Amino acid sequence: MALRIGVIGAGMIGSWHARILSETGGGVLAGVCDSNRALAEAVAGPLGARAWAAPERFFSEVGMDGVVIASPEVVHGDHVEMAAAAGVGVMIEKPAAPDTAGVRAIMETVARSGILAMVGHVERFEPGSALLRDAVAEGVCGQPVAIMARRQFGRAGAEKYAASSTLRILAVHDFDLLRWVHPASVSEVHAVGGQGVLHATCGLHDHVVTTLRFADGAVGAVESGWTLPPAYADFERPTGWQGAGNNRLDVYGTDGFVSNDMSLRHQPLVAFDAREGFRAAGIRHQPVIHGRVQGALAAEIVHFAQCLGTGATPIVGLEDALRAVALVEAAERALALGQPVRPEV
């Protein structure tokens, strides 16, 4: 029998969840709830699913097996705690919750339950980061010694993200990558930010670098930013296509090194015309393919479904989450303060 998955939140990362989980064959779109029905039902109408404006109503009366969780962070707390009464597995998106305290909170929820829990840091199901990770354990680049990331994008959109940070929209997916690749301690955190057009109209920093110290002396870079040009980063056409970022992760070692380009995403397409000159595909994590969503939003879903149905233990879990979030919280510190701090975790 088909396992029944929900999404709650209906914004963008909820919209493609939503639509993944209606297209796959391993689940069934159990329905969509968003505070604001409008939008729910503008998401679960085209794919034949029911919407919800009350989360109340939804989970006392969808009858789901699992729940992703792509709702403001502020409430993920809240939406677990409803899942776990249900009895109903939950995904919950990144970061998990707004600080520690929070990630905490979901794990006591979640221990008590007993519910399967997976947080989506979609970066662990890109083939490049999983593949580096697994060159990395096998002792390809010997023992690691710096660690470094870039994730870089232009700045159109980005002021929707004012009320949030440059480092929780964009360093929390390096945060945990880096944690993922290298599980030593982090002892100590600095951050540092560019102030430009971004700043200045919504005060959002264009780019910060955080520094990470590691307990075993390796050291990390994590580069966030929204300063690559309009030229390079926005366009209308191909159809279907998303403009490219200037994403790397790379592991310096004792005895060499591993590399992954994250900008194409191993989709190494580009265009050239008249209208709009040059520019590079950069896929990300969901192209469409022959009408329908793959690659690794797409694995993301697969596995979660797999995991409620199996009793498996997720990828990613909340002990993941908890580091990463702790790293933003630091940085975030650091930034503020203008000097070092320690994280929590």
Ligand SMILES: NC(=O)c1ccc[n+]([C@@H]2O[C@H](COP(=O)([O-])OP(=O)(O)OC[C@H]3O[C@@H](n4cnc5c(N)ncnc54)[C@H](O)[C@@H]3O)[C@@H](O)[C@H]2O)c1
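Keep in mind that what you see is a predicted model, and the values were worked out from it rather than measured. For the two forms, the rigid core is made up of the largest set of C-alpha atoms that agree within 1.5 Å on superposition. Residue numbers count along the first chain shown, from 1. What changes on going to the form predicted in complex with the named molecule:
Core-superposed comparison between the two forms: the C-alpha position of Glu319 differs by less than 2 Å.
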Given for the second form:
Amino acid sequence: MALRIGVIGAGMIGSWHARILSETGGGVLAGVCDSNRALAEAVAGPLGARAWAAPERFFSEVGMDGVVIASPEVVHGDHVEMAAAAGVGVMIEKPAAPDTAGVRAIMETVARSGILAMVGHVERFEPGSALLRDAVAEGVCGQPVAIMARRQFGRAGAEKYAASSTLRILAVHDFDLLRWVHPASVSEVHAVGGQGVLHATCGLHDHVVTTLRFADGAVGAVESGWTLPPAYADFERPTGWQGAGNNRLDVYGTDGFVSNDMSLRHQPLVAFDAREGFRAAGIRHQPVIHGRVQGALAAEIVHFAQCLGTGATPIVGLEDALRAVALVEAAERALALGQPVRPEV
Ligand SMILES: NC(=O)c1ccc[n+]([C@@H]2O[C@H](COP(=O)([O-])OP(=O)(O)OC[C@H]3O[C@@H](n4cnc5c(N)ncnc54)[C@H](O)[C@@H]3O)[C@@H](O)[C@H]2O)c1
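Take the protein just shown as the form predicted on its own and give its structure as the form predicted in complex with the named molecule.
Shown next: the complete complex, the earlier chain at its head.
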């Protein structure tokens, strides 16, 4: 029988997860919960699922094997508690929690209840990122000396993350990637934040540059920004296209380099017309092909369903989340103090 998987938090990313669950066949969409009832209904209705507004009722009434937790990170711990009480496996969106104490509390809940837990570090399912990581592990560039990551988007819509931080929303992806690609311990983290339009309007740093010193002598740098012009990714046509970002991941080592270049000048799919000018398609994470969501986000949900069904250990779990959130926490402290700090993990 198909696994029943629900979604809590029906915003930007939760609505993608709900759609994927209704399309993939890895599981069936058991129900959608959002504290904004109208939003829960707007997402669930067209997918033929029921909607809930109260999380407690959702967990007690829906009857499911697993749940995708796509609410803001401040409530992930509460939602994991409810899932554990109901004996339901969890796929928790990144960051698993706002800080390491929050991740540790989730780890305790999961250990106590024995539910399956996976974390939505979607880059682990991106072909370019996974193949780069395998190449580095195979020794293609020798011993890594510099690992450089960039993740940059337009600022349109970013204000909704004002209660979170640029580090928690953007940098955490690359912190997980860096620790996955180069699993040496990190001895020092420093960060500086750029203050532009976004900072003036809602307090979010427009661009953060984080540097990492690894205990084995390697250095890392992570750029995380909302500094592309809003119009770059904000267009109407072609209707199926999503805006692109400006991303890259480069590893330079003792014997060579490996580079995954998804930068502004290397977008594979671009268009230009007189009405909307230039635009580039974001074909990472969740491209819609033949009316169905494909790509890393769909692979992530299929993997979660497979782990739920077979009891296999997820590719990305809470220990990984702890290491990524420890870097977020250290970078947030470095930003506030104006000096480098040592991460907890
Ligand atoms: N994997 C990715 O690439 C990716 C992309 C974007 C966001 N995220 C993560 O997903 C999470 C949500 O981000 P988003 O962009 O979808 O935000 P969003 O604001 O669009 O959606 C969050 C939703 O959660 C709902 N919500 C808030 N508190 C709730 C509660 N207590 N119970 C039930 N619903 C509640 C809100 O009403 C909102 O609809 C964040 O942790 C974020 O870091 C991951």
